[in-house]
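In the block that follows, a single chain appears as structure tokens, in the form predicted on its own.
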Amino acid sequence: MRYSVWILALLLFACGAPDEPDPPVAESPDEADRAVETGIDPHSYAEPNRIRVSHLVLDLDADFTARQLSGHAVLELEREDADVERLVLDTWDLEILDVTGASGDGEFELLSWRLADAHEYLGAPLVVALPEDVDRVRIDYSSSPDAFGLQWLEGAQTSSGQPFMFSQSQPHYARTWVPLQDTPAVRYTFEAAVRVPPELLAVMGADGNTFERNDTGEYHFEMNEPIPSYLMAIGIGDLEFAETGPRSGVYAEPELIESAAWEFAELEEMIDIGEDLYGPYQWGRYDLLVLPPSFPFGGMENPRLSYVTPTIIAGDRSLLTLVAHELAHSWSGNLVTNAAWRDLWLNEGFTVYFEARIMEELYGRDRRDMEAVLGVQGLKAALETADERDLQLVRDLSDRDPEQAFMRTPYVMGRLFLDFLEDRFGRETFDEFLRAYFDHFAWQSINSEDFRDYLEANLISPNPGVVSMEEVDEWLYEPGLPDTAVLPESDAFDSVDGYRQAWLEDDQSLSDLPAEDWSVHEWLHFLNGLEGDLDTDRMEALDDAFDLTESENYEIAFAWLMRAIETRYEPAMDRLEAFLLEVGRNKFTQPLYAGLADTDWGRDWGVEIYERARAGYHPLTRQAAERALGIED
């Protein structure tokens, strides 16, 4: 086997000399400074453009105890550079018990390698001297009872009064569980052999899932289409299945199984609605796990199983954009990926655009233009306070936490920008080019300018005169909503703004509202509409007519707190408090808050609940809470 200089270096740095206190370092600086340098993708420290993962195999024991994934993972390797002599790995607080290597069908030996120095956000690169002939490296390994792409629960903190485990890999998380090329530039295929206590049951985003507990409580995953890390997803629970369809269904814990299999009933209208307009399903299942209410975010989009939040059960499916949203990402997203954090309006403007051809198609067009408008607004409240470098699709995020990533500007103004190509070329030509667009990059990762001159060589080109490629530009890199936006209207918002402006004016009682035929969505822009021109006696004749605080519309009942905390409504203060101790979606618990915090009696209420819910809060939830409180490390 050959070694370079520094390959054998590495070897002492690792291992250590017994005749030497101090371990020798690498003899050229460079190369011992390009080790904990990031690669191709600023936020990982991989280097596919010279060896890439392509088959990923693990083994796992679920520990609920200590709070532990343990055993090792099985990394199999293409090489790019023929002469590459290292494998970087991205971890964060894994614990490293070894690191062998085999070749073909060999024995695995062992290998040296070194963990470098941590980073704040993204942790630690594991560094692998690779003999030129290793195809196959195993990693022996824990992740940390701390890991913040995990969720450990304790029965107390769930419906079930089971324990329960959620993963949640995206941005790049997924080094917190998995020692992995953690960039979404990398996709692979993986197997997994999960095992966890029997009276629970293991599920993951993967073929495999089965829809009962078995007595061993070991479980086998395949997933055969390559994915990016922050995909990989794992749950365990005391879960129960139900069917939806030929090829889709919902997990849940025992209490919600019900309420949920009737609230996502038209899943598969939804998969059928989807291949109708961009082509084939090519995922085989498409199942959602209902997580408990500590899930920081409405939906992640795991492949065969997205997961969504229990506060979209609303007992009248008024909320299921969520799950349309995560069902387009099977498209855009999971089959064409952003190879890069910079490029997420490549996964979320494409499927907000998606979602609401999805919702036109179940709902009518003005359900869609609806909800689109309260994104606009969103939006332009968005852009009024961010940083300079996010008001354009294309963001510089290169020095920045990739959870930065995750804002409105490439989820809506993507939306738009597709919306303004749909107007420009019209509906059918422009469905046509989208699904020509899945296909050809259909399994790959790809960029904005990737995405740019695919537009213009098959969209562009051949319709000369429509659109210029200046236009396209001013979207993708200029700051700030183009001029040439085409903005959705609403005449159910007309009509709203203009009862909510009679009964401010009292030229109109509350009784004269039709409020009982109004949508969630037309209830959200009469609540947000009085922001500023609310007191308490105005807030008590809308709660004695239409019991606002103890609405069980978790998106009606956030707007109407935001409105009590504005106010100091006392009667709603009850149910802000059990609402921040049952929920930690960060949609709503960061706002609210937020809010406690900017006044003179709530803050440190606010910290005395955040004390109190804390334990049962994601690690993103408490980041946000406690940025949003004002509390230091």
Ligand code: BES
Second form
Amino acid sequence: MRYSVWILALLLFACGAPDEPDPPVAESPDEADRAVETGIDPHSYAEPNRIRVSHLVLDLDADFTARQLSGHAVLELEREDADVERLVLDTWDLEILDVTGASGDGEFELLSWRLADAHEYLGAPLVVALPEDVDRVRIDYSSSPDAFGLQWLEGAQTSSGQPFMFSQSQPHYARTWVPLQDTPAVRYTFEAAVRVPPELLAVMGADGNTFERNDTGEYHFEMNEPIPSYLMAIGIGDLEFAETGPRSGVYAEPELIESAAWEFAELEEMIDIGEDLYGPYQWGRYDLLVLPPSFPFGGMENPRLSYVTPTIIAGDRSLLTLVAHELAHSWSGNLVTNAAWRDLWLNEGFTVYFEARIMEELYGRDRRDMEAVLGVQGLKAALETADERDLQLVRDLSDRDPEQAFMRTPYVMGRLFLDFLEDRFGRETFDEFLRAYFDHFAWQSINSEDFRDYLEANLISPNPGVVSMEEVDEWLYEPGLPDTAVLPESDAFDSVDGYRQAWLEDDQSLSDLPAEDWSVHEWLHFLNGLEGDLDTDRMEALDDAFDLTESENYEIAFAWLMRAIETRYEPAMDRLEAFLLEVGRNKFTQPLYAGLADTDWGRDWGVEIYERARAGYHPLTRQAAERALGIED
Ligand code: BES
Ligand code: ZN
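The form predicted in complex with the ligand, contrasted with the form predicted on its own above:
Full assembly next; the chain just shown is listed first.
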């Protein structure tokens, strides 16, 4: 045991260890209600009602050999309760070396602390005894090489041949790389110093990103707008920068920078559209960071620097909706934030609505309708198999992993709720309401009830007889899609349905399909609609006509590979294997592995591919793939 640890042990013995906090998980529905009323987040051990972190100073070294971030975090505190005697922080697999405290400009002195037992998916609360005058606490620590919130890639796993590291903090993985109050209910500003190998560039979702690396390998950042912890983000790699406008640009590894800059050339225009719709963009710059294909999501709305998967670089700007989505979060989510994960629809439902408005402005109503129909198809399929607790917008997640928050309901049902309000009140009135909403709640974390009250006071009551609060409550709290939903329709898709049907009924040959003119979305609708209707002959005919096995569009390739698994279409199996070895985006890998596991021929092969792909996958992708394949820990 290290000398300092002995001192700590002695000190703990002498002072008495601080009390362990109560588990945040509500044990009864009553407690869950209470947690909601008092704004307590069941997925954090922190006690922000008593004491709050208002500013964070990070100082970190990135060690690619040990796969660790190590250094210290200084938390500046504001007491809500003058009698508070402890500070409880969220941590997960952090190695805590030292905890010290200071008051004012004074020296840091050792504090008594203990790390309670780790909860399965919430990590371990770090409980620090807090002398009365201490208003800064410093924690010296290292992250674990297996931290869920970080992925360390070796040179062999990136296109540049250089190592890469990126964080993914949402929903509750910031605590795997920074000890903090890891709840969206707490917002704080931060500054950071980060040291990395000099051949790499460090970037953060913050101000201070340099467009080029420097020889010292040290970078400084600051975020002067208060953010919740799930928006903390760091990326380190062989990165280049290309400008897309006066306040926007893209970072990517050298091999991708040119195609990324072309693909995202409309970024600046999207920001302008966002501002025209819902008010000024409040974050200064807006850049994108293109991650390696192992990034487990499509995109992540880290403020000032959204993260995106390279699988949207299609060469034809056909998959930009995802960029509109992450940008829209700069208002819905980053400016007005869900206070807990039960309220996720406030982030994601608003953002899907907003994203559609941006896309409509850029590409017109047909495009918007097609995407809306695809979304609703996904929602309906998800509702059929969903747990009964997941059928309404406001969810009870108090005794569940916050990961469970992310399903179609908050995204698509949330969007349909806003579509419904727009339809009833008219676009002009609704836009005015939304602009005022973003303005009113800017820089705050709010729950569904805050929104409900604001809606009642500012839209429902001033316009009597248009929408009743019973209708609103049905959307928020009742399971299933309300009858008041206005479902999207797409003429373009109706036409695709007609062609598909005619081909399946042998009334029309493939050469008569107007497929040359089809957009990616029409293709996706065509392929999704073939589920259950194909055999290998039809697969071969489609492949001969349209070369789908070789499609360079990842969305089309994915939809095609799902059909290939269903029909055991052998000519696509090499592509399937290559796809799984290259891409770790969960939206693709999880259903592909699940599809293989569902067949009598593919499960073992799927496991075999997974074993080879595993080293390059993010911890979250591994977890989902292992569940899909039924691999036990
Ligand atoms: N905030 C999410 C990313 C996320 C999802 C983080 C789940 C943690 C858990 C992001 O804004 C998002 O929704 N991304 C979607 C794309 C979008 C176009 C629906 C994604 O990654 O698929
Ligand atoms: Zn989102």
